[in-house]
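One chain is shown next in structure tokens, namely the form predicted alone.
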Amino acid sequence: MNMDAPLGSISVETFLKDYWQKKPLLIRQAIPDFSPPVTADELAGLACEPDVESRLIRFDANEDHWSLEQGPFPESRFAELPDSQWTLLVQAVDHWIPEAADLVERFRFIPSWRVDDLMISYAAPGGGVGPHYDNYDVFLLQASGTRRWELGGVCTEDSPRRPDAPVMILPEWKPDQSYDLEPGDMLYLPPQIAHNGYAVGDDCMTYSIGFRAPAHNEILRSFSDFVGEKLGREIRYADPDLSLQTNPGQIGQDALNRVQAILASYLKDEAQIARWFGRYMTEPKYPELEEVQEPPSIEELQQWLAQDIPLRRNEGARFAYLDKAGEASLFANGERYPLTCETLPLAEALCLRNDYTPAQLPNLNRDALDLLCRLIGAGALYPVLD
């Protein structure tokens, strides 16, 4: 696979241009002779484990018919099933295997903090979810089979929706044009664009890789959340230049004058939007399965690299830095960690790839194996002893 060139023939500087959050792009053959790294038995597999997000959707449109059921499935559902309009989603692949976890690498041309997860689509002939849309950039992978894609206009949240469905079903379609999708070829969707994509023929694999962008009303509560813990009870509206008001009911302008003071002067703080954001954007996607450890001591650490044992970004982590407003961090699964100018490089390191041989692990003094210790100890980097 070849990771110089992630969209094919098409350059990333061209794609960022051109068509980035701006219209979609069809790229024959990607990724030539692809082989995919999840079988559509594994797939199943997985969509079978209590931890795995997984869906099957049932939907034929000349009946009009759509229908949902959330995973975990036993086994045998799988074999009650009928010949076609159905398809298996399963969330977050990247999360449980190591490889699809380094096919998402070849995405990183976008900042890693904005990708999600790579979900993948099993569908039987005629299968889909029906007509929709996203609010998300995603690429659309085909890794077996074949699928296809057919393109409306943009819509927004006031467009219609189905009333029986959970997501942004389109209960009416018309598409303006399609493309049949063969294995190593790939589209891209910029958000609310509508779209609608069905298996043609067996063996339908498809391997959507999201990105993630937070809803301003999402952002807003973040931030006043992060910003209210941290506020001790005794900071109060004040107003000592309070004047006499015709009628006491009013809300003066001096009074909005000042709430919008007391709300600027946060927005001002350009060093704490930083240490919110970096939190923020590296949550967890599944937070509840995070496994906290004892992290190993600073000699087996020492150990591990001298036998040249690789580390590994768990597969769910997320990592950031910032070098900026004074302060540097790191960013790990929704933590924050302070950075000195001999750690940053160790950081920056860490942030470009998702394994590292000891050889690639720079300025590696004690506060820099302090940090490697503590990330393995939250659960966001593991060696790979095996």
Ligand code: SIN
Contents of the next structure:
Amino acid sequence: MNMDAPLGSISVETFLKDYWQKKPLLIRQAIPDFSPPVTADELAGLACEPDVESRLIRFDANEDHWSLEQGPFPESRFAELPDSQWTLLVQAVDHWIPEAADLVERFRFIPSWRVDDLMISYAAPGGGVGPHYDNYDVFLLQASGTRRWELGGVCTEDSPRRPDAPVMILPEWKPDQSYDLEPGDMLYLPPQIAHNGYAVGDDCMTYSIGFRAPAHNEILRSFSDFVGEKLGREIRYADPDLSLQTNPGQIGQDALNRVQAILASYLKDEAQIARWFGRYMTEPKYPELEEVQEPPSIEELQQWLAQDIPLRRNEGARFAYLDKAGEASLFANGERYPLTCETLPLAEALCLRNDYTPAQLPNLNRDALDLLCRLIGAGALYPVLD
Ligand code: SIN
Ligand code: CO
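Same protein, the form predicted in complex with this ligand this time rather than the form predicted alone?
Time for the whole complex; same chain goes first.
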């Protein structure tokens, strides 16, 4: 796979300048000779697993009726399906299949902590999720068969939607563009663009690399919780400069200024914001699936490294690092690991890729080895032992 040209004929610089978060882009043969790392059978297998998030969406044209079923599915479910007008969607396939995680690495020209997951859909002829919009950016990579993508208009929360459908369906929507995507073709969509993709013919698989952008309401709530949890109950609003009011019920400008100053004092604390944001943006998608274990000893780790055993980022793990505000930190799965100038180069290397030969791990001093052991114990890294 050509990582130097992740978007085929268009450069990453042009993409970021003219398209990212701005307008759709169709890239023919973004990945020429694309060979999908996950087959339709493997996808159906994943949809039967209890820990995997999957959905089956069907449209009954006679009844004009949309239906939604949540996985896991019994294997027999797939044999019962009609010949057309259904689609199976499996979320976070990159969390389960290392080759799928490697495909997502191709999109690291966007910060890795903005990536949500790789969703894969398989659709019978005519199958799709209906006209809708999403609140996130997505790259839609055609993996097999043909999918027709119809696009048109920017939607918001106020856009009308069908009240009777279990998924978002935009009623009476008219597309103004239509493209047939063949394997290797890719369509980028920024948030809120109305779209409808359906299979034209058999064996239609689409890989969606979806991004995440926290809503302002989540940012404010999460930061407030983070700061608030650390504050004792004795630090309080104070008004030693209080002057006599004509009406005791009035909230005067002086009171508003005091409370605004309290809020501003926390928002001015860059180090606190950095510690919170790194944790927040690396929280795992499925925290309940995290597997913490006894960390290896430094000696055990040294043996693996001496045998040239590679380490790999756990498929579900999110990493980021930060070197600012007078302190450096590595964040992995919502945890903060303080860094020193001794361990910063290792953290940078861990954030550059998702697998590492020992030679790709710089400055393996004792602190760095200890950090690796802790990351293995936390389930963020694992040695590829076989
Ligand atoms: C798909 O059906 O593969 C993608 C669904 C979407 O449009 O978000
Ligand atoms: Co969509």
